[in-house]
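This document starts with one chain, in the form predicted alone, laid out as structure tokens.
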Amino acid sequence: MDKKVLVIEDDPGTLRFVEYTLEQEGYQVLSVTNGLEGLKKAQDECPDLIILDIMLPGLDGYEVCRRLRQIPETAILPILIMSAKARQEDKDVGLKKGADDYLAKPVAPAEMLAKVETLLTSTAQIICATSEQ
């Protein structure tokens, strides 16, 4: 599969769950536990997708998402927010800040994998269409 996924998550249990689930499907997983590290890792590693928590130490996920969209190298990366903040208002803010999709925790492995695959597929089509122009 060779797709690289950056996971920005500070909860150790959730991080292990996401890493294990993705690795079982053949994804290369990079992980960091705070927003500033996430921004740096996204620029340094050029992942194919980012899974982002909202409640992070330092910069929260909303701010990380907003900043990722402002950096040319990361502006088109698909971002999946996965957060315990499950109210509709939280989802609306995440999408306004630039997330491509939003999952409320707890998440079933199959649901997360389906969202990841959908985002990777749609982004690959956008990148291919852009490079053909």
Contents of the next structure:
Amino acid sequence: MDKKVLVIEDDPGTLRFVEYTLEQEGYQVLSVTNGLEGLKKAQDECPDLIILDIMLPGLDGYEVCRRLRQIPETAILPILIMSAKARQEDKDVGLKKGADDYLAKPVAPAEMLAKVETLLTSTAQIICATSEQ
Amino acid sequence: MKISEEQLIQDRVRELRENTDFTSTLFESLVGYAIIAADFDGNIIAYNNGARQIYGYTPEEIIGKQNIEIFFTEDFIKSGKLQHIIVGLIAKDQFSYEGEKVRKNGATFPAQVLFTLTRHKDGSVAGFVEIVEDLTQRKQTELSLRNIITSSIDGIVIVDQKGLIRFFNPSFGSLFGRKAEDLLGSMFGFPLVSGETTEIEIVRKRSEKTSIDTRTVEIRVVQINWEKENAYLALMQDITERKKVEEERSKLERMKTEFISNISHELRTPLQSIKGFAKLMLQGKVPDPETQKEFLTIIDSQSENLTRLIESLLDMSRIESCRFEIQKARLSVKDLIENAVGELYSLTNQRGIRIHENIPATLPEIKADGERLRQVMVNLFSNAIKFSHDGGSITVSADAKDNELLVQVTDYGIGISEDVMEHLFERFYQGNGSMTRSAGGSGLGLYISKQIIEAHGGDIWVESKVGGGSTFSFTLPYEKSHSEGAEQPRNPAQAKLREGEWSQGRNVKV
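May I ask for the structure of the form predicted in complex with the partner chain now, the form predicted alone having been displayed?
Everything in the complex follows now, all chains and molecules, and the chain you saw is the first one.
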């Protein structure tokens, strides 16, 4: 079965790029453009991984990350932050809020795919809690 | 025996001579002091070098003579103080006082005076000796020190061990805004530690007004001896203004850091699309020509975004280094606005936003920098679009009034809160909240627009209500034909009138 990736990103260009790149590699992509929808989709759709932007309208990426970690269903879901906030402090905050990895934009397709693959392999054993019910 | 008697006499003579030498050496070497001895009748019998220097008489002029003026001034005698001295002298053999004396040339000088009665062996009065110290120098030093203390900008206060104020200078008094009689002897009220520098806040009550005013004061404390007691000397410097400047500077520093971080974000976002799609295509991952075209279109528009952002940064740099210039030419305001609206067509179309124009056909031409004004119009329209609801509308109106052109752009979107409005035209400022940040922008648009309008001699301001939309307005002066090319002076009274005429509700004048 194809791995499902949820993309939470508000910049249309970046979103299109991520979607296209992942789909080319056979991933099933779900996308939303704000944090609140992202939280909802993450619980409803049981994705295998989330690609998360930081500067989002409403809830920002850090907050989305923090909340995802508090929800049992998404507590161990791999989260890859992909943000134009590129300072070390920004990365530190992201990782502290519970992200598994952090990529600073601009990201090359190969770089992004490699990270996605690594995160999925290392958490391959983890199955979305809701899918078992 | 004879020898020893002779010896004794010789010894005694030597002794006397030595004694006399000693006394006269002492007498003459006390140059800082005038020593004058007189007999019972007031005839001067001894007069030292010090006296000569202080009074100016030669010994020849004075010895063997009576000179009442040398001892007492006329005023002194008239004031009845002489009586006082005589009583004191007879009772205690000595009397001292501080007062004025007169030199030979008639000049008076402050003096410390000591009278001593001399007596014969039988105890009867032989005469008296007067010793005078000229205090002129010391008084001058005291005056200079007092001057330094009273004119010191820093407050100076002496507080005793009990915490009571024992001395203070005028600056100290004005720091507290209180009168001397209220302060002297009252509790200082702040703990003082010798050798320490502390900062305190003084809340000052203005007696006439009810308004209070808080000053930040830096206190430096040293331990001193004051009237034979341990006490504290505190120097108090009003650092309110300095603090304000420092705070302002660090606020600007913070804004700059935030600005750079924002700019970095704004530069990286379009770069993601450019780099991402370019790599995909180079690696042959986009075989479909239609998709290729789609991606190239995104790359193209993001390159435009980047270019605009870089132009804004360059404009800011020009403004900062005062190299910002405008080049004026005659132009039609209607054309200018319509071109700007046309430029943003794809953006408004995409979100279903309509722009209503309300520009009279008769609007006269204006002399201005067309390219710069286009920049202002595009900025105001972009903001209006950014903060409008999908399917909403924007109104642009232009009108000529008196000698001015007024242009207004109104949206019916989310509006601006008052605290944001205050800072809207400041450089680096971006409205807080992720809504405005995610809406993008360098935080420079309105700042640059303000500089452009002001360079034309106009004003720009905003009126807004949260949830009720915003109106951005600017004016440009029409130049009179006889002063063609000359900048119209900005008249504050006129600006006030303008504000009153056109602004309703909350507005921020910039």
